[in-house]
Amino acid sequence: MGRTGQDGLTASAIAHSNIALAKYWGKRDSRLNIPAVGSISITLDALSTETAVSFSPDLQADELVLNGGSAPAQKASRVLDLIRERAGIDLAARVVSNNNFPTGAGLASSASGLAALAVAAAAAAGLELSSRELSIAARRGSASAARSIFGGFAELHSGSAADGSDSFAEQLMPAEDWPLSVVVAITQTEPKSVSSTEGMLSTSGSSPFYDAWVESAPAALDELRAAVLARDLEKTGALTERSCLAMHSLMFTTSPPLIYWNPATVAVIRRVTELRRDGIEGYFTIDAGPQVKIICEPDRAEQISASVAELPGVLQTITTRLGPAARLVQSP
């Protein structure tokens, strides 16, 4: 098939982490990794992953080296399988991926890593795919990875097709059209004990509020999209916090409960609301983990960062602007 007789085909790409303003939690189809609801995110410039992909006839199975150590390759293989099928090759691949931020700790390292993988693998296989096609490929590894293909603001559609062909992300607005800042308060560097994939399955099967979450999601998504396009920080921030708390309410009511927060998480939430009452506007959001991300105007970022950094349990703060799309850094 195709290039099986060739030496290894290699490419490298960089993609950036993203955080959802309108959250998704749960899958419409777990096998195809299709989200149950749509979502809107922002891509973060300071948090990135560089991933190199080499297809080689010398490999018997896909291999993943993550941050210098061997790691399970199942998610990567789901993306690679789509690329291989599209390119007509049957070569296994060696994937080497490095994050510049804590891995598996609620900072969307899988999103940036698998988006970078999709871009690099397509190039290594000799494919020229559209952003939509890359987004669908990345989604097979991680639904949030579909959004990291794009810079600025992105929207991931849950779609309705059984094969997932209409579940893809697209750019909602470029970063330069609304250049916000994000302060990331890191309260834990160790990987979380329950993965997002495992947590979503538990929630969809046990939370009494899960169906209501799915039913209310389209209207919530429409409201937040309108606020973003209007560049209304107050409304965008309020809706972002509402979506965050609604998602974590699902987690709290899962059996057994999913409580990703730690005391510092709660302290940062309280500090952000206190600062806002004092006229320093920022809005919190938290993904499946203990880290808090605070969205603000650039001229407020330094004050907010300094204020949350002094809280017990806050290990580090990172201030970032909105980031660019995933991109190749080395092609065959």
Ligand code: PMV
The other form holds:
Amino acid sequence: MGRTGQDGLTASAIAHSNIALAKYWGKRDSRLNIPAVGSISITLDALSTETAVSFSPDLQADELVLNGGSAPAQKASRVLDLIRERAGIDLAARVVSNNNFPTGAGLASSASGLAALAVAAAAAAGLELSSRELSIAARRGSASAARSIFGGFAELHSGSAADGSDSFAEQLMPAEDWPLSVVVAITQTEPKSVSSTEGMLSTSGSSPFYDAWVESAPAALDELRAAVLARDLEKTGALTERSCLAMHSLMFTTSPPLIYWNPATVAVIRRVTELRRDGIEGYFTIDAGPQVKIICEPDRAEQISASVAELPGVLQTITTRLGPAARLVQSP
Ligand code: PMV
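Switching forms now, from the form predicted on its own to the form predicted in complex with this ligand, please provide the structure.
Below is the whole assembly, all chains and molecules, this chain first.
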């Protein structure tokens, strides 16, 4: 599968971004990139990445071209190493990755990009891996990418095995079973100053609340999973906001503090709360950055989008439905 001739093994894949309703923050193993707590996410249809992988004897080292520019290949290499090991090949790869969403919109692309990479690299190396194995490979690059292997609702387990073999994502529910919408409010286009990896290390080493976060995570996850499976928006929304605010409380109490928000982030939070009071139901969540994602029923998305778009500092809004699983786009 994916062979393009004697000088290379090539394949391409598409994966969609995701946002966590129950967040993870912190690693139980940094080298193997294993999260300290489980998480539950939704995959987003409108935000996707297409990634092509070519293994070639002509390359000295892995190369990454991201949205047309050369970029550090470190995370990609962690995924490629695992694929090379499984396939028993010793070739470097060229990875060409393009996001379908505006470059520089401040939207993270590591989840979609590294999930697409895992799918494409496995095919290019001639491997037929299960979704679980692909999820483990994607997790090596970026833990949130493990969830983007799946469409709809996905859960990533932290597991307990030292080698990370039980830290994979699986689908909780397909998108069709609860077709929600998400409004993304973009409030800043510059990349974040502290990466998630760096931020998590700093938090686990300095926030007095970190141990409590890890201890309370399994119960919070059980509660959210039950609310999702019951398709209870009020409960799912309340628990989503609580997980987001708990994670940002960890960030605020890190030394030096991690404050990813800006004034528009807070304005959107307030507006979502006011809209809810007026009967327009939406719930916010925020990752390691200033953008706000609002989860709602599809028939509320337009009203919510129009309302947050008028706030000062909101530069753009994108509305999306839940997305499908990662998949190969080419198998020559
Ligand atoms: O796995 P990373 O490096 O993409 O970090 C993800 C961290 C959060 O987005 C803040 C939380 C999450 O569970 O996605």
